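In structure tokens, one chain follows: the form predicted on its own.
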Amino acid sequence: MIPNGAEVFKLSRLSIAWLSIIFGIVWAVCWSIGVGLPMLLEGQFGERVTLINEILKAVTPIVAILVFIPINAMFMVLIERRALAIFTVRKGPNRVGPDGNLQTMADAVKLLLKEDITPTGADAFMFTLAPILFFAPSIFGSLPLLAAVTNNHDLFKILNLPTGIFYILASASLPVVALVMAGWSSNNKYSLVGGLRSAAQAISYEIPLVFSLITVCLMAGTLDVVKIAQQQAGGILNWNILGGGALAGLNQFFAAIISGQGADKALAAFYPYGGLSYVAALVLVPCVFMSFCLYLTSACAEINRIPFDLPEAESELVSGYNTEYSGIKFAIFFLAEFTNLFVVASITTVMFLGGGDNPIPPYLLDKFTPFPQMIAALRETPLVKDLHLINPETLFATFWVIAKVYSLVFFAILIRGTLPRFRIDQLMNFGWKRLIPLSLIIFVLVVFARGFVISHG
């Protein structure tokens, strides 16, 4: 037997030093170039590169998400194999480099060097263009995320689109026509099982999902994701899981109290119905939260985890919409799957996890922490007056969302180690007849629960 506890701390140190790796890599890159040429640039031509600088600063986000998704992919399927090793009471990779820290890099080498086979009487322009349009919208729908998650810093304001919801959905709705398209075009009954059963799922298990986010982004009064994320500014009790700002009276109360002020008017600014608005609150704290789980289960379904994994389904189609993929072609299918976990992920921060915000209330934070003055004292150093190396509002909101999104990438990987494998039959049942009326009984309830309480929106 493992002792337990050495692999958890294995898996934290790992951990860690992966994620100073990536993001510190990520921010050099997006430092280089979106900061650092341009300044040299202006300082050696002056207004003659005004042009050049701006396509510098656009072409930014791609660069960063082209870099990040790679190295992101590696270490998330060196975790998921880690933990899923933990759990299960056995050792995980740990051969290659320190512990087997440096097995996936391995795996990706193996891959990228293996044949590209495409099989006999198989479509080749679409099998070719599969994994190409499933990955597509990794790299594109998540866009706008990067304004909500980095503070709308000043590099990723250009991705803040008024419809950033709407537009990360649209994009989600492309990778199913890539299985499609995966399963028909590779001559293969199993494939094409696998194809059309990810076309069943997705159908099923996109209504609720996209409930779910519509009751956000009613309670929020916007489709702006980086709104959504600032409307949520002012600690736990104002981040949409617990009523999309339904409780966000409590924290002016709160904050009342201590500074002394009138708290029955901090309460009735916020509740104007008395014990109305009081009700409504406690009818939208649980809708909400229970749309928080719907996301999380419905968008599970959509990119086909465990145990809604039924595309794949080895133990019945031998690997599914995938089954005849060989070398880069299967690389980027399993990229593109890790990248839409950490993408789902970053949506549920963003919509109901507060984005950046500190858990802390300010009138917590700012009497009882240093962060405050922590935050002044970068201010005032070189390294951000003179180099712009750090934005100390976007250091901090980054350690969160990092904080919230693996948090929830380590509670997928939880679930796969946890529930067994839905039959077809089950999966239908559970999106049809639960999922989607939930979800309609709780946008109801929201719509008129929301008019009795004056909401961070």
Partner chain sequence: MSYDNLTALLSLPVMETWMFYVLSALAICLGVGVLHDRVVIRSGFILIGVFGTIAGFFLLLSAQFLAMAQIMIYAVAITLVVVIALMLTNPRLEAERTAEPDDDNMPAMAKFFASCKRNMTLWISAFSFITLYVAISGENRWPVAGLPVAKDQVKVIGEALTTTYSIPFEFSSVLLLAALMGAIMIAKNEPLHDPDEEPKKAIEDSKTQENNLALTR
Contents of the next structure:
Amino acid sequence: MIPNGAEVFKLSRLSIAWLSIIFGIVWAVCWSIGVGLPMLLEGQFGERVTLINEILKAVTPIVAILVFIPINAMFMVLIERRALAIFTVRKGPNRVGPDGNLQTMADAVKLLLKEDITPTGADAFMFTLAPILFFAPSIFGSLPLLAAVTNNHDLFKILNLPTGIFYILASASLPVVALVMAGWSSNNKYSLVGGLRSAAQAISYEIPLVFSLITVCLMAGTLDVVKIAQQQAGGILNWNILGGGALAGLNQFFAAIISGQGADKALAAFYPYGGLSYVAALVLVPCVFMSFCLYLTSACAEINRIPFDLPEAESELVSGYNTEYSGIKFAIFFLAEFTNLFVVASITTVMFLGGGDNPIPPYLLDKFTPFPQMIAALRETPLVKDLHLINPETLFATFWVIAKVYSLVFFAILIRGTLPRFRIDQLMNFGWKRLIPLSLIIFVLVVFARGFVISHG
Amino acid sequence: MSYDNLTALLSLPVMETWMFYVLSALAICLGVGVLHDRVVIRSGFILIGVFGTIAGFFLLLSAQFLAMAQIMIYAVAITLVVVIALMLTNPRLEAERTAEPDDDNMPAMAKFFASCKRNMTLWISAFSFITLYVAISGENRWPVAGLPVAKDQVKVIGEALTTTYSIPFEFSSVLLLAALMGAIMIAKNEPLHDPDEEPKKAIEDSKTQENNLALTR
Amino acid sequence: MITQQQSVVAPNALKPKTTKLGINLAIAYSVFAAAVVGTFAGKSFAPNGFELVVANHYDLWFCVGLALVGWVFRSVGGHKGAIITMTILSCFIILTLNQGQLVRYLSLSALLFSMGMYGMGQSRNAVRVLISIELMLNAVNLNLIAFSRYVDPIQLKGQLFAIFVLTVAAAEAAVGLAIVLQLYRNTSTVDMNRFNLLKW
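Could you give the coordinates for the form predicted in complex with its partner chain, as opposed to the form predicted on its own above?
Let us now look at the entire complex, which starts with that chain.
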């Protein structure tokens, strides 16, 4: 049995409580700014406030993210400490609040009240700019993802760009500069080495990262994250992790069997070249799964998670680039690291795990569950009809997104508890001699195999 | 609403003029900062801002793909390479500009010509700007097509790159590969005939960096 | 002339060692020359260009005020870059305010190109020369994309060319910086004036 089952129970209770608090707050903020306040204003003043309402709706995603990030980071720090305590069979935080659940709040208050020191000889302007430049891209870069996970909801489609994934990648590559800047400006050799290490590491691991995402974009035929998320709707066989849509024909085949008509036609429509197409699909499935693993690995390196956290290796460099930081600047670095982890998990969810899609295909779901009737009944209630309090289309999608993203976060924590840190030459060898050739091979295979299969018909 | 809200917002005429002047003010300030800052590494960091504002101009010109490529290639990759090169070479050894002779007895015209001679580059660049401006400006000088920009730009660019311009595209990729290998070969410190050396440029760089730390700091 | 002499003498009493008379004079003259040539160019190329500039008092005086603010910054001991920035900015606004959209972008790219040219000629650090070259290439990219937006918005040839410029710039930066590194290893300097082995 599990040696410390009580701790596991505490962890799961804590996650459920915290998640409901987080998303309750975010949902309340979104509703009150994006729906409630405009409705109230329009009821009071009529047509004159249209512009204000448009502005309110436009700032909703940014406000939602700004509210979401601090409480989410607090939750993630707490759950990480608790989970690590479970993996190493010891007690986690247990002093502050009930079961130590308020530990991160106390930490946050401590960090905000600490003195903000700029070391002697430091470049003060760059020293202040570095945390901001580190933090800002994770806010602006995650806006298209919001549109993608809510299936292009009205409030969140402000930054639904046609070059969505490219935008996300571009803004995800900016924090590296901030790390070098922090390392250089703090006038400390450990910081400088940490910053330079992060630069070398990020440049090396960005290539397999981009290649693994390009593989998915190649299968989807678009760069738009909303379209990529929409294409994967309809069950686990349609998700990009299983062949990037190569199994969509199989999905249609099962649907046809269950409905009892035209099973062979469905297969022929998606695999037009007979045996060659089946071989291509068999090649595509492991290739795209490998690129999923590649993405997770290189994203871990990109955001300096633990097997790759050489920029802040405590045992060699004191704390790397944030050695000299204290107070609110350190808090921003800390916040941004956990936000980056969350953003990476969201990108993985949207690009590989189907966004807000249900793993059970709709043809099975319609048979066994009363969900459609439930949603229809929900749509008739005054809460939805008059107040738009709940969006029945995105209700279940939200649950699935939360489940997928936090499972990935938990997976990252598991890896942190399991693997030791790389050495710098091992890291470089692994990146340049293993990951980059592997990603190139996968890319070429996908390019050739893609022509034989009609994906996401 | 058109196909994409950001482009629609940015293509409003008033918005475009205001954004243009705000961004150009930023670009000019940061550009002067790059050329003028005494600490060379800081001017390397300011370069990120210049490239970022130019990416903003690309967004204004509704070239999203190029804007993202600008941020990814220029503002991150090239700037990082420049900054690391600045840290590896020792910028503190750079001599200050020689002090200008302070001769008050010269007549005004002679003083003027002396300053001209000293600031020859400034004059040449100012002259080139004026020439370019005279050549550029004026109404109806360019055949401005009043058409809206193509809707699926990425598709247009991709198709053109793989069909009409495929040979230059291949050549540019070969050029990049050759430049990569050439840069590694040039920057490598060991003699070339050493049999068991490994092309670990980044590691070499970090090692050299650690050696240089005592000098730079 | 008299006011200029006075403004030079007064800060000298406060700050004995900074006499940047030459560069300030040159900048003042060049701004004046640019403004004159620009307005006359506007007059000759555009109908009513000169009258538009003069009649639009608010903008003109805004720009002059901007330049004055820069001069005040300088005279109270502010950064030397402040006045340069202010004069360039006001000059730019005067020159482009009454032009079309395309000409604005082209003027900006010409300005960035000239700034890159200045930096390339003036700076003694080899890496800063490379930075200036990057600035010039960026100006060219801006030019190309402005043309592709306003002249050729369907086929986007300018953007295609900009992609090629981007790759060449990346290659240039990599090779150039490697050469600078190797030069630094051999001569332990990055001063452009010392690289004169091939001079005869």
